[in-house]
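Just the one chain here, laid out as structure tokens, in the form predicted alone.
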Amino acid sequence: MARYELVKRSVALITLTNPPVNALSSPVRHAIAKSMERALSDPKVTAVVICGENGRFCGGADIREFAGPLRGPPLIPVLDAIEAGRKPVVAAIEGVALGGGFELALVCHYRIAHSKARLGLPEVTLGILPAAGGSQRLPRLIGIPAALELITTGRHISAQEALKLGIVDQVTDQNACEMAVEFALKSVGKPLSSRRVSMLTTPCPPDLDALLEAATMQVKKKARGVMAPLACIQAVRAAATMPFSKGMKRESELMTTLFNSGQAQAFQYCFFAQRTAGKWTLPSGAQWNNSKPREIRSAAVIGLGTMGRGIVVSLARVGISVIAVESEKKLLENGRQMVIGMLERDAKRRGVSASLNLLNFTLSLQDLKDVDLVIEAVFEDMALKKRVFQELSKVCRPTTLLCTNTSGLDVDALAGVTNRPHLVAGMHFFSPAHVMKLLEVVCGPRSSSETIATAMSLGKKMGKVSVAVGNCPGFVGNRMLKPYLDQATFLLEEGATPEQIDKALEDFGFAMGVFRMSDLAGLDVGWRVRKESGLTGPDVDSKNPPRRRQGHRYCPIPDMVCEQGRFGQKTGRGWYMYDKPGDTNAKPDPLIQNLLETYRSRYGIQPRNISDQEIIERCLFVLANEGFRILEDGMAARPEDIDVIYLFGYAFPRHRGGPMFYVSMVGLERVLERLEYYHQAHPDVPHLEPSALLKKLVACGSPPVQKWREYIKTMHSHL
């Protein structure tokens, strides 16, 4: 796990060998300790260089070890021994130095970094803090403000920024290991006391308390309810106000509290769930990543609305030639200008050249005859989409893959109008498509494994978190969203206000509550869907709308809001009021309160006090309940996939782990009991009836979420 060799006659070269990122597993820690002991005791050795195999220094701790008791030597004594050594130790940083890998570099007396290396302390993103001295050494090396920002955000920095901050001593475009060896030879005999970071005094600004208080307020605003960033601030305070040994004790105490918290479990579950999402299995048992994906060199995007533009940008910036299609010249020109502007801004931000040479714009589908793949992103209308797919069947090569960006329409119905149903799949991007990380890859019953493999691979190339889902109305994300939204409006009927419901959800951890989110998205979008579904419109008595549709409870309040022309931020009025159209500062609107009071009076509804607990339970338990049904139906392969969809597509708070993980932490028996209670109170709301899978899991002793798959028995999987 660490190779030891003598180079240049007197330099001990210790190479970490634990692919892929040389994580600090128990055998690696043991090997480092033994190698350092050997180097320091060998009179022939005058200096030491630590590097990583395959161009990667060290990616940090082996997170898989967090689940069980610590085995092998703890990291802190190993690092302390390196720093205290009498011979100069140089870190040769290539690839990454993250987490414990960064802390390993900090105890070396010198640090040489390759120009393309990335460094950081991302522990906060796992619900913990740098607990091998990182929170104590980094402030001593670069000062409180810079250390505070890096530790509380987990941000990765470039080698150039690390040099500017004083973290590394030299940046090179050459082989970092060879440069480190030369540097080590020149360092022999020089005093090391000033190079031992733990012995430095933390540069302490005069306004320390104000600085830390401002950081605390910022963290509370950005990461509402998250413990780890606040603990990081306390650890940095210890570095500023305590001797190193006491600071290390404080770091350890804070780490123990975090490590044993449900939040750390949730963050770490998210880490592994994201990596699990791509390990998806076809009904035949073949994994998509064992089905060789096609290489996509050219693609077409049909429709240059908000979604289509984002998809064009996502493709072009990863080097794929794109033909963008619109139906009218004015729409095409407007789309062209917006796409070019988006690509230029993106390129400027990333410090690269914009890929404008990869773009072509056309009004004719005939120009798509030679592309490898088409993504249709036209208006969400089945008849229109079918016409497009029929035309694509005639125009494109027989081997061209045809994908639709629909957010919930039947992918197999579209496949049925083509001459290649096995080459049709859904690629449901989330808006804005060039920003949002999630991609639902929708498998129709006739989609081939090669088609799905190609869509998943293309999503990964575009930097998306791709999740394979089955073909049903709303797929996974939007199917679960409907009962969640319904419960919010039912709570309005019963006595809550939009701002009360939003505050409860935001205190839970959402960046936006359901009504602020609806105002941002546009209330007319859902209104149009409800009209097309026959839930509202001219066939329903608009003056005295019944509170039932299709045999179930229905809340017409959102329709009434839309009938007043209140479509959200874009009109300056929605569930909230805004100073002007397009403004984002939501203010409670007395007219909405009047509407609610009038509505309740009309239907004889006596408003009652509704607790925040009921809001959370009604909205989130029903969300997870639909997730259980999705698992029963075989529309998602595992609960981790559902959670990844909600983390990356719907901003579910990461410290809660996703809706399925969240209810597992609440306790499935408790969730079942509350759903039964609410369903008894509201028997005309079928989504409140506990799912069969939830009942089965409770009957089997409520196994952990990672074990649920063993209990999911379906007659037919749609994946």
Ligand code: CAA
Contents of the next structure:
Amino acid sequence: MARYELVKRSVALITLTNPPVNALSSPVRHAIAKSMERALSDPKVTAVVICGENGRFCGGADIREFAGPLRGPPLIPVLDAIEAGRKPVVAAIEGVALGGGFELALVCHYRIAHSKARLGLPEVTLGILPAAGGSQRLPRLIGIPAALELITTGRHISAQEALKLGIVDQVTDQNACEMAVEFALKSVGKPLSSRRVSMLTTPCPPDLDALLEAATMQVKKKARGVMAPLACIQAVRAAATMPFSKGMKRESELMTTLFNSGQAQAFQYCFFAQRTAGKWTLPSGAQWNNSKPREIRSAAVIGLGTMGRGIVVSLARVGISVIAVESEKKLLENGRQMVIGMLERDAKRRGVSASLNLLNFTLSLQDLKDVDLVIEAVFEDMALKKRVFQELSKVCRPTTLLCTNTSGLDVDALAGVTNRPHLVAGMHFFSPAHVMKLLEVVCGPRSSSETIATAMSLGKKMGKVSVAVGNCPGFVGNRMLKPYLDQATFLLEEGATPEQIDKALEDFGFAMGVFRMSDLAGLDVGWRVRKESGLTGPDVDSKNPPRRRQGHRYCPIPDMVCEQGRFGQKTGRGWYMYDKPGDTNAKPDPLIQNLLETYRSRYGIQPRNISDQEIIERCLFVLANEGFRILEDGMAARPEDIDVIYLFGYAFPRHRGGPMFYVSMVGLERVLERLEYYHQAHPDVPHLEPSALLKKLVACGSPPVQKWREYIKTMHSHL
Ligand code: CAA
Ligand code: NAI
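For comparison with the form predicted alone, produce the structure of the form predicted in complex with acetoacetyl-coenzyme A (CAA).
Starting with the chain above, the whole complex follows.
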């Protein structure tokens, strides 16, 4: 857990050995404490260097230990002993120094970092704060404004930035450990008191209150309802206004509150869920660790519309050469300009040069003979997509992977028109594709393990969080979205307003409520889909009883809004009104109020007062209920995958952990009871009927979300 060696005759080299990130587990803390005691008591030792094995200093506390009671020595006394020691201690930072790892470096008297190292206090992203003295030492070392920013955002910084801020003493391109040993030898005999960060006085700006107030406003706006950043600000205030020992006490009080909160559990669940999601499995037994992805050097993207452009950028910026295809010269030229502009802006932001030389533009599929992989992003029209896939099948070499970005069409139907169904899969990006982190990799029944491995690995290369999903209408994310959107519009019929529903969802933690979000995305997209699927249109409307379609309750209000040319922000009118098209400031529109009142009186609906609780329950319980059905159907392998899809694709608030984690925290029994209640009240809404899996889990005593998989195993997996 920590190796102890004597090097250069007088330097004790302590190497943390806890792969993969040298986390500070109980045995590691114990080993550090013992090694330090040995180094401090051995007269041969004049200085100490602490480093981490395999080029990684330390990834912080062992997060897996947070779920159980504290075992082994607590971290703070171990760190205090290092700082108080009378022999110089140098941290040799390679790879990462994060969280407790950074705090370990802060108690060392000197810090040498490799130029590629990254440092940070990401505790806030786990719903806690740097509570091994980090919130008290960092402000003393670099001042309030810089410390406040790093602690409240959890941002990782480069070694160069750490040097500029005064966090590290030296940055090297060479072996940081060897440099640290040399440095340690030179430090012997030099006074250490000024090197003990806890002894420093925090440089306190005159406008401290204003500064902290501004930070509070900012985090409240950015992370609605999240406790951790606010607690971080209070801890930093303590560093500015209290002596170190009292500040540590305050840090500990704040940590106790956060550590025991549901929010911290949610954040930590998200951390592991994100990592679990990459571990896909197919019913054949093929999985992430036994299937080899192909290397993709060249790709083609067909269709340079909203999605295609972002996909081209995502590929080109990770060094993949791309041939982009459009159907007409003008559209091709327009697409080219857009892609180049996006790539240039992206490169400028990242401080690199734009990889324009990787781009080629064409009107002919014939030019795709030699590419390794194709991503089709033409209109959502099955007949068109089939034509494209047939042609690709003829043109591309037999080993080329053919992927579709369809938002919900049958991937296997597309595979069926090719001469290589095993090489076909869905790669469902989210809009804007170069920004959004989520990628659903849709596994058709005939997709080979190599195809899935390649799509997953390509997603990772592009910086996406890739989740393998089954092939069903809407896949996972969009399939769940439909009942959620339906509930929001049913609530409008029953008496709520868009503002009220949005506010309830925003108070829950969403950055934007469902109606504001729909205005941003454009209301015409869904309208077109509803028309194509026979849910609305003059013919359909006149043939069906009002407010019913395909045997179930249907709310035509969204169609009525679109019929008025209100397509959202882009037209300056939607569920809200905007000062001008493209404006983002949503204001309640009396015309919508009017439309709702007229609608209700036409259908004899007596509006009622709807509580925020009902809004949350109906919208979010129905969302999770569909998630349970997806698990039953085997279209997602585990609840964590569904949560990751909602966190990264639909901005579900992270401090709630995702829809499935959220309902597990509410209590499955309560969720079941409320769904039964709402289903009784609205028997014509099948989505409100509790799913078999939810009932089964409740009958089995509502196990925690991490255990649900054991109850799903027997169901029919497509993954
Ligand atoms: N504790 C436990 N496990 C950890 C861990 C940690 N701090 N950091 C990473 N891991 C695990 C991951 O879960 C993953 O496990 P599996 O292989 O079983 O999935 C494995 O280590 C590798 O992790 P990544 O896939 O994330 O590897 P990466 O190379 O992409 O990234 C990393 C490495 C940047 C260190 C990243 O893992 C990371 O950000 N880790 C968390 C860092 C962090 O938040 N530290 C603060 C902890 S809280 C704290 O420190 C407070 C305190 O002292 C009181
Ligand atoms: P879009 O309408 O913006 O772009 C489609 C582009 O394809 C157009 O530029 C069109 O000229 C081009 N095109 C049509 N036929 C072509 C052909 N035969 N050859 C070459 N180019 C052709 O559509 P958008 O929004 O980009 O959607 C594309 C696909 O991505 C659809 O399947 C859609 O369902 C899916 N999708 C859309 C999302 C969105 O938010 N817009 C999100 C995720 C997936």
